[in-house]
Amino acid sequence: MRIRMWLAGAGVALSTLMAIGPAAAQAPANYKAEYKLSLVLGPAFPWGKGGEIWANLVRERTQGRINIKLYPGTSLVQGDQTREFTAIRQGVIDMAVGSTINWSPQIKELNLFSLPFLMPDYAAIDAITQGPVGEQIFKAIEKGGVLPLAWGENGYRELSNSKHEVKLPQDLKGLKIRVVGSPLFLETFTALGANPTQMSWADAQPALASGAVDGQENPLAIFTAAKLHTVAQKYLTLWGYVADPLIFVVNRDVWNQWTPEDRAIVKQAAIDAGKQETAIARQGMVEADRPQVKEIGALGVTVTQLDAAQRDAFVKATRPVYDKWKKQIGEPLVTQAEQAIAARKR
């Protein structure tokens, strides 16, 4: 009885392994075995779980011939999450799920999204990257080195710390935040009068639990996936000063020893993967009630959201730095986009 168990199992085997093996075999001589896939965050958090359903639809529509391993933790440049874009276009990464606020060093048009209080809602971030300024942002990356395939979110980054209540700019005053690597973050801060630590995020946790900075900003699914209440973020406002898209990239040379019909799945695999992480990112705060805010408010954090005019207060502390960095962003790119939002469909 075992052993007619053991030919019908071996017999499955054999028909799986007749199935995928010729679709595997069809790969050319020049594809890799296996594509390094960069990542800040894994699949615990939206931006890890889109890289993960890019993989799996690109391995699926491939029948095998194109195999993506995770690598979170931008792991694949020392934890660097500055260094990410650089390394794509040099071939040491070979795709990678990214962040617009980590590449802006390298494509000054990202620095875009990060203007203060720019994209008041979810319908301003659509205007910009779903419309031409979107094109011309992939045209700005393209031209930068790395193609471009499909835009991600990672989320309004909302403001927490363990000290008190922030409703104005002056209860930002010598707060110790950490800050990603960017300039425009830190001369946002620096304007509000908190005293901004830049450091990665592999950093940040540690940093927030032993008290050597007070506060952090990151989207409410990065606060609640991470347990950033049990590093002493007692204090949440909801103030959404920036938001951070994400683009789902290629490395040039590899794009190119792909074929036509493979380069195309993998684009369609891109943008599907895409549209299904930006609806879990925004899971829980498009809601009438906002799930994702009273999920927080039960783990005993006080969230304060801000009426017009504290969030106006906010706007005009900020807004030097915005003119500042809407001359270096380059002003027809960013009166467009301002355009858009104004015109968006809410």
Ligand code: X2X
Contents of the next structure:
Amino acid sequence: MRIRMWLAGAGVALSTLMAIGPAAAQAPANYKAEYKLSLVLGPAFPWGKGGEIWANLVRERTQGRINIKLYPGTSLVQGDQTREFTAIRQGVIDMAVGSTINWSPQIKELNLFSLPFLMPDYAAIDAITQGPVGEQIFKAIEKGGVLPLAWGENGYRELSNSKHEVKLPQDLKGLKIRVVGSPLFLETFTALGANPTQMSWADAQPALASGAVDGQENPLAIFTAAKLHTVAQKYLTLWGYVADPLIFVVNRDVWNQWTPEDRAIVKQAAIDAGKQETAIARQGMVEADRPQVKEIGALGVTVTQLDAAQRDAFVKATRPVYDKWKKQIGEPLVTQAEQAIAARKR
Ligand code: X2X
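For comparison with the form predicted alone, kindly provide the form predicted in complex with the named molecule.
Now the full complex is given, and it begins with the chain already shown.
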């Protein structure tokens, strides 16, 4: 009796599945067969993993109606990462997980995260992205013609070079440092006495390998996965001067093309993927013994952790740049961010 009931129940479940299965998988006629998702870094890095998780969640939850393909290396804009935002707005790119640094030439508010020594710890990043300041930044992006859905994280950008240990600003004197294409970075490194040069990530690695540049700054997860110790990066300074969040976005026309149900799925999947990606990006750095730092030390890299006085020397040297850019970004927004950080829970 029991068995028969179970069988009958299973039969109903199966026939229901067969009835809704193919219909649900059928995408509306205006949907594209593939949506192009732009990334600087692929799934070997936390950043690319975030994109992969987003794409998989969307595929599963829409039963294949929305099919996302990853384009790492910012290949849809020939590697020119500072042109990515414009390409999303114009529809050359459908979706992206992008760094605030790369989009800051188009959206001035995104320079907030690149203000030197604004965010002393992870709680400070969260105080901005998870609060009213984050909402205002999303509004600025939307005004710029692109739909922001969720936050992720690239990470704290630590300084490496091939020449010698850097403990104080004077140690940077004359060092050729590769920076991302944003004027604020050029000004910060110039204020420190370095010789900054702007180039894409694609060009940075050969430039480090050939010695055309001496150093660079990037999160440790990138240092490790890109094996920067093999391109002469023997000295690493943990100074925590800036961190770049990632933002999950969609082109506006693409968004408008989707049904309200699918929009909700894509947005929730971005939030879920962003949370997972942030946890992956912080792995090895939030634990007390920081295994990520140990791993790099084990590669033969000299790792220098600045003490309070040394860090202070960098803060002082970059303060004029901070003050100038506070005005350029918008004093009310930066002041609000400073207050949110001061009030953060630790
Ligand atoms: O180019 C970089 O340094 C990278 C990969 O971190 C960004 O795209 C901001």
